[in-house]
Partner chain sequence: MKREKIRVLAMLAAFLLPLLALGVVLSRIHDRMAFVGRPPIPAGTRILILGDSHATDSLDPQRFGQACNFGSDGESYIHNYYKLRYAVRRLPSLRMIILPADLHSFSAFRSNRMLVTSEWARYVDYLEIGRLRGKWLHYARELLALRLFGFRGEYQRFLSCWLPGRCEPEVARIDRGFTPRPGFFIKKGRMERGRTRARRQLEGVDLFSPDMVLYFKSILDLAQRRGLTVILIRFPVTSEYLRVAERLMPIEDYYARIRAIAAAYPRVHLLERHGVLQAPAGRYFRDAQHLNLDGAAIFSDLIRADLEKLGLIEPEVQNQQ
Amino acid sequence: MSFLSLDFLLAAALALLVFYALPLAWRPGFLLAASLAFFALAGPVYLPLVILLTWADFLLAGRMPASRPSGRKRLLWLGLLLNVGVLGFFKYTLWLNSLLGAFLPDGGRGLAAFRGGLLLPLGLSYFIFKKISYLLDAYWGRLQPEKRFSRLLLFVVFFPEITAGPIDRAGRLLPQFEGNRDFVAADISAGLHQVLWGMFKKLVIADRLAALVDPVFQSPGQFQAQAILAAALFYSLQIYADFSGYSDMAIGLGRLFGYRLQMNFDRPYFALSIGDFWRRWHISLSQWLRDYLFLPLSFAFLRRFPQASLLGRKTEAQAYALASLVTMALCGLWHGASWTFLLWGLLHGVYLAAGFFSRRARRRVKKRLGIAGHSAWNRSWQQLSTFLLVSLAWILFRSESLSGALDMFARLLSPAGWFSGRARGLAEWSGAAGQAEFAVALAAVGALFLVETLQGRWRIGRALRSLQWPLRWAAYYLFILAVLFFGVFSKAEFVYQGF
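Keeping to the form predicted on its own, what do you get for the structure of that sequence alone?
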């Protein structure tokens, strides 16, 4: 059930009324039942699976404090194998089968039963990562294992987060389930405005841009390079408005029930570097990758090679480069089992490594050119170059096939691709959607950048909630009318629900 469906909105409103009507002690239990029902609606056959997996994590983590170090490590590995095994089976069986069939014609017969496709459990990638972080934090002693299974299960299947995150940590969310959530008017106001802003970003911006972006990525050979570049830039904005719109709705829904979920975006297209971009984009995933993959890989490399230099390079720099490449490659595969996702992740790993190795050279060039590090011109150049690099990488992410992505890059790099007479140019591409549609899309993008710019100076949401109630509710109604009049309701799903 999509967050944007009328059924879900009515069900969420009813659940909110029941939640606050119940006695305080009953509310966590009701929220768990509602979350399990939401999960079951997407595929009841997998409900026992998520319950049994969470029960296994509950038992394994619960035994860790009383176990010896070797025993704790065995418990950890057993939990990791269970969770990663389930993730790998559902997400990568078909890809493995296709690889075996491509390289070993007779090698894929053993997996022939899966050629018809596998139905993924709702939010598989997200709740598996939440469970892995819980096991690792319990193993490292960062948190005490949860003593109530129902509370741990609620953490795993909490319905605002189950579909596409944020990937909250147990140490942050579990303590909130301990307290009884009472009605607070400020939470309702903050939650409503964030849900509305998320709906605006998804329906008015993302889905309207999709109508411009989709034709180019579906048939890149029909368009000139300038249209391909424009579509790539617009896709950058589409996926941001789509996914951050979902995150806003999820965080707003959690706030309506009194829970503070982790912020998942912080104006990523104002980033000054690729590293800064990943500190601002999908923050819960970026922090997960940093804490549970990048840092352990870096430290393992430095323990293996404790010397100051290796092959003429500082060991620290090599550890950073290797960890960046491996982490981002796995990040790409986490999004999906395909070559396009893998190469998208590797390209970001190359970006990060190149940025690290070129730091001194870039500082010397700026010094010779007399460019101040914190000047407005320098910051603007860094933001623009970062946005362009990220947008080019999104071509791999969005393309329906590797050949399609390579065709788009070939056209961008070829002078003939910019002036091919048979292909459609920028004017034909923008005109295909209609002048009015294109103008509304540009206006919506302008509104997004205006809000993002102002958000960097003060908290708009807090300022909105501080207004007198007539002005505040007038703003809410204005947003509702904008969504109703300018929203595109033909595309109901969020992009990141597919991962």
Second form
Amino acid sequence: MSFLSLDFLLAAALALLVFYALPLAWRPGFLLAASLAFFALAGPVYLPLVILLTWADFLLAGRMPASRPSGRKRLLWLGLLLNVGVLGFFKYTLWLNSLLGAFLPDGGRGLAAFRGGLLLPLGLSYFIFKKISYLLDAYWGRLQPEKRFSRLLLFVVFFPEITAGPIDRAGRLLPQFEGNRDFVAADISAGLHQVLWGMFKKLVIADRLAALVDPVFQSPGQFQAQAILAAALFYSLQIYADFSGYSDMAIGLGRLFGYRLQMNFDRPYFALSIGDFWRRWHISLSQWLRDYLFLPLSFAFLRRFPQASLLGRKTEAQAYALASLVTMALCGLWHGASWTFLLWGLLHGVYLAAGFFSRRARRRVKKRLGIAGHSAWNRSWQQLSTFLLVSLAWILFRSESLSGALDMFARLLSPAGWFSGRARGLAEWSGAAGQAEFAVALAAVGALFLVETLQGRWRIGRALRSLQWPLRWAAYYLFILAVLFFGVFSKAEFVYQGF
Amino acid sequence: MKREKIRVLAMLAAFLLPLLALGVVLSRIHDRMAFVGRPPIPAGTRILILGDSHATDSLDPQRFGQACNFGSDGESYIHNYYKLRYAVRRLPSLRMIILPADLHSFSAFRSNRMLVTSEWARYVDYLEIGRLRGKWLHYARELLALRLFGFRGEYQRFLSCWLPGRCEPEVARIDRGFTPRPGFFIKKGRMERGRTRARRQLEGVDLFSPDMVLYFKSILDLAQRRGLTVILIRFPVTSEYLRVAERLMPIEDYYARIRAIAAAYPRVHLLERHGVLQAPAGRYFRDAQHLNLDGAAIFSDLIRADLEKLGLIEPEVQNQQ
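Please give the corresponding structure for the form predicted in complex with the partner chain, as opposed to the form predicted on its own shown earlier.
Up next: the whole complex, starting with the chain shown before.
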């Protein structure tokens, strides 16, 4: 059930009423029941699976504090094997089968038929990562294992987060479930603000841009390079509006119930470098990758080669580059089992490593040119170049096949691609959706950037709440009507729901 | 704390009620705008043309005397039934209905796409459909959404109708429901386009959906109760479309089943006129299965002649025109 469906909105409103009508002690239980019901709606067959997997985590983590280091490690590995095994089975078997099926006795047809008949459990990649972080934190002693199974299960299946994150940490969310939080009017107001803003991003910006972007990615061969570049730039905005819109709705929903979920975006297209971009984009995933993959990998490399200097580079640099490549490649594969996602991740790994290796050279060049690091020009250049690099990488992410992505890059890189007479140019591409549609899309993107620029200076939500109520209500009515008039209501799915 | 909760709840209700009321008003305005080009059925109408784009594009009611083309794009027998029910209550003069009996007329492709739209909500009893299909809640919710937020995403319609002079031309174009559509099906890639259309409608779906049969029979039952003559027309399609359709379905068996149903009713006639207007290729079509303006003019005359031969149209009725 999509967050944007009328069913969901009515059910959420009803759940909210019941939640606050119940005594404090009953609320987590009610929330668990609601979350399990929401999960079951997407595929009831997987309800026992998620309960059993969480039960396994509960038992394994619960035994860790009393175990010896070697025993603790065994418990951890068992837990990781279970979680990664389930993720791998559902997400990667078909892809691996297509790559390695030729070596199987029946050409991989049996496995393909079996796996092909199974749906993906709702939010699989997200809840598995939550569970892995719980196990690792318990192993490293960062948190005390949860004593109540129902609470751990609620952490795993909490309905605002289950569809597409944020991938919250047990250390943040479990204490909130423990504390009996009572009704706070400010939570309702802040939650509704965020849900509405998320709807605006998704319905008015993302889905409107999708109508412009989709035709180019579906048949790139029919478009000139300028239309491809414009579609890639628009896709950057579309996916941001789509995913951050979803995240805003999820976080706002959590807030309505009195819980503070992890922030997932912090104005990523204002980032000054690729590293900075990943500190602002899908924050819950990038922090997860940093804490549980990148840092352990880097430390493992440094422990193995403490004094080495390879190819004239110090070990720290080597460790950074290697860990970046591996982490980002796995980040790509987390999104989906395909070459395009893998290459998208690897490209970001290359960006990060190249950024790291070239930082001194760039500093020297700037010094020679007399460009101050903190100047507005320098910041704008950094923001623009980061946005362009990220947008080019999105081509791999969005393309429906590797050949499609390569075709788009080939057109961008060859002069013929820019002036091919038979392909559709920029004017034809933008005109196909209609002038009004194009103008509304541009205006909505402008509104987004305006709000985000203002957000960098002061808190808009708080400023809005400080207005007199007639003014505030008028602003809300106008905003809601704008969403209703200019939104696109034919699509209900979010891009990141598919991962 | 309890007082605080009640205060917030009351504020939310006070905020939402005017918004919902505004939604109802805007939805009604939107509904009216959606009908700018569709004037009501003229009083005294004797022949009512129902059906999808085939009927809407191909039959000019002016050639049939006191007739009105009441079809519209994408309609199935489900819509046709409810439209007929709507019309018979208002038109005591009605004597005959014309319906398409095309290759896709009974396809589940249409019954699967039973959308709740403001245009169809005027005639269609969605709650009845919901009860029949065991999806009452689904249709009730869709209907509620339509009444409250029917204007959603429709900024273009509001802008175009509020800007002076933007709505009128459509009224002038559509006369008694007939929508003249120009264009020729003579460009390159005709085979491909024919194939795409045929596959979309006929491939991988039940071609004789029980849902469609039920509503088709309901139309014939209603017509019989009211003493109406029913004319079923197999409309012309291009050879490109027909070639693909022949591969996808047993056409003879399909029409045999239609004839078997129709045989149970005394005043039902099937006119199989699909083979006309084939030369020059594409000259009378605007796409693989729709006639253009010229094709519609000739085809309307052909059907009129057929009705005369059957003795269903009096010559003086034509002369009045």
